[in-house]
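Single chain ahead, written as structure tokens, the form predicted on its own.
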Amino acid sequence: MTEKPFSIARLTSGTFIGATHALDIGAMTIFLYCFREREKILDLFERLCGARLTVSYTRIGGVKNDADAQWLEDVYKFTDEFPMRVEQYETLIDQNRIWLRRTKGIGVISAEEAINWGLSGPTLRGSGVAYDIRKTKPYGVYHKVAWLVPKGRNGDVYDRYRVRMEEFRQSNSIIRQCINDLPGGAIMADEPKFTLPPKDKVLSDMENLIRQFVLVTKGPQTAPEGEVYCATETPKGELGFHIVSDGTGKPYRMRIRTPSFVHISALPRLCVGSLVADVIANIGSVDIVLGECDR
């Protein structure tokens, strides 16, 4: 149930940047159809837990809540209409001579570079390195679904494109098989030490309200000693966290590494030989988000 959310939500990251990346090199038109997905998507989200943007859905051992059968059954849906949707703005965009203009050739970086840089996600991939998280050191249930990684040739602005474009596709074959092959049981493991009690035993029971309490306000209590580095692959490349514990509740040390940081750094070499307008197409290839560049 967890890792499902997570794909849904690298569709509506991608067909945010698809819009507004088109609409910043000039295409309008693709950037309605694209947010007319991502609005589905966004209901979709609101329905499960309540939230359109910030869901908040997982949890330490589990998830919020359960999926009834219906939005189960609507989210299947949607995923038998997005490839034609996905059709619809390559054919929109993909041959047009504008648009390949504004794309091939621009922003040009190499496998050996791009991995120098320290770029991942769709921006390493589009260089020609097929590096993802999720088939490297596998989490969740990526290992058990059947999916392949897209990569580009040139590592121009057009094979980031075409990259994303084809994880549209990835995303929403994993989506399907993980809502066919989608166990029941419980949401939520039963590990007092470390995951919240139900919220009907928190209102019912002082053990549980005073165990609430404490994980909320002190955090698990038996985080060993030592550091760690975990690592996922979000829509935009690597989000890593670093921690340092002293063994209690709370990390003595933490730095986030953030895909944005590390790809807006890049940016010069990529404008490197373009012209100004170029600054733009370079920008939307790479996915930047200023607030995670705000260190």
The other form holds:
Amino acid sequence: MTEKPFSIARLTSGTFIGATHALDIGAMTIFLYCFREREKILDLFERLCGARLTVSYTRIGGVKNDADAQWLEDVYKFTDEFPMRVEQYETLIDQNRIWLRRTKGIGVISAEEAINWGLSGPTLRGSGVAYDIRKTKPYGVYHKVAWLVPKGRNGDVYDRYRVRMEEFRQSNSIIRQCINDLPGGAIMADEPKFTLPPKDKVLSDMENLIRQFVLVTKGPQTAPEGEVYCATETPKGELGFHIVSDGTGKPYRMRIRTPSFVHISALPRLCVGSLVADVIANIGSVDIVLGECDR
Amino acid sequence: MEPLEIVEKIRERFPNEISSVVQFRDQVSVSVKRDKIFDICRFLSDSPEIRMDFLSDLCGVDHKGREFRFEVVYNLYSIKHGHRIRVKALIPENDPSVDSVVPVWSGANWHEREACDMFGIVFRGHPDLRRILMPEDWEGNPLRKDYPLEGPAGWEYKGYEEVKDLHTYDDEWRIR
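Complement to the form predicted on its own: the form predicted in complex with its partner chain:
Let's see the whole complex now, leading with the same chain.
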């Protein structure tokens, strides 16, 4: 259930990066094409949970509200036409001579070096390393769906772009499989110490009212004592949370390892040997977000 | 390779360096003394059967009140073999410094700068150890547990009065 929004979010991010990356290098048309699909995806988000960008749809132990059948049908309809759109993007720039000159052989990084720099996500896969946390340590339902990890060969800007385009198709297929096999049932785990109770019970039952009150005003009161590092594959790369807990409801130390932070640190290396004008191509190809870098 | 086997390999190679091993939720953390951390990291990264080539994360932790106040945590992953381990270097309060691992993993560069910025841990041999998130003339290390929540020590927000005195009135717009 929660997996689907993630994959859709991957498409949003993908259309955005496809759009802005191309715009940075000077291709205006694809920017508008990508934003057309992006708008549709954001509309779907809005219908699901009321927000377009910062959806805040997942909760500890589940999601906020259920998706109705009509919504699922519309998402499915969207995935029907999306592969055709991706082809459209590709016809726009894949054979474009300016695009090829701006991206082929620019920002080349070998597989060993990319690993050594800690690059992850499509940026690493563009160098030919098939490292995807959804495959190596599957979380959610990624082990139940069939999909492939696309990878590049040369590790240049063009290959990173190709990997992202291929990921469109894979994500699209993941979404379709999820909708086909979507089970019914509860949307929230029932863990009194951590998850909110269903709203109708709050209004009719004293215990649940107290539970809701404590969780909303004070938050969870306990957590197991210990230390974990947990990583997920985001559209940009490895997003890791290192949490040190001392047994109380608030983490003693929480460190967020974001892909953009690492990717920007590797930017000086990627730019070696190319022109100043190619810096922008490199920035686009590693897909950085500065808010994520600062945290 | 199982994480505990890797711990045994470290113990074989560096018999006196490991101070504790903790297993929690299928993840193993090894606390080691800081003196040979560079050699341990080099060993973990280069020996063919372990080959921890991917530095997932490097961060500092402040355990105020413990014998070793700071920890530098290295979350390592092997893309070749697919195993994970967490190594922690224990650092005392009176001399918060540790060898830099940038020569082993280039990606450690900015992580170490952030740990230095936030905790004041000095990474010896780092190529460019400047502040990274805070302004360069900032005093103090914001993520230390004794860092005052209201701002630097001695500084106190006096409320509106202070701001009012600083304000120069603009004659042209006649704002009073």
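Numbering follows the first chain given and starts at 1. We call the rigid core the largest set of C-alpha positions that still match within 1.5 Å between the two forms. Keep in mind that this is a model prediction, so the values were computed, not measured.
With both forms fit on the core, has P220 moved 2 Å or more by CA between the two forms? Shift at P220: 2 Å or more after core fit.
Taking 2 Å as the cut-off, check whether the CA of D200 shifts that much or more between the two forms after a rigid core fit. It does, since the D200 C-alpha is displaced 2 Å or more between the two forms after the core fit.
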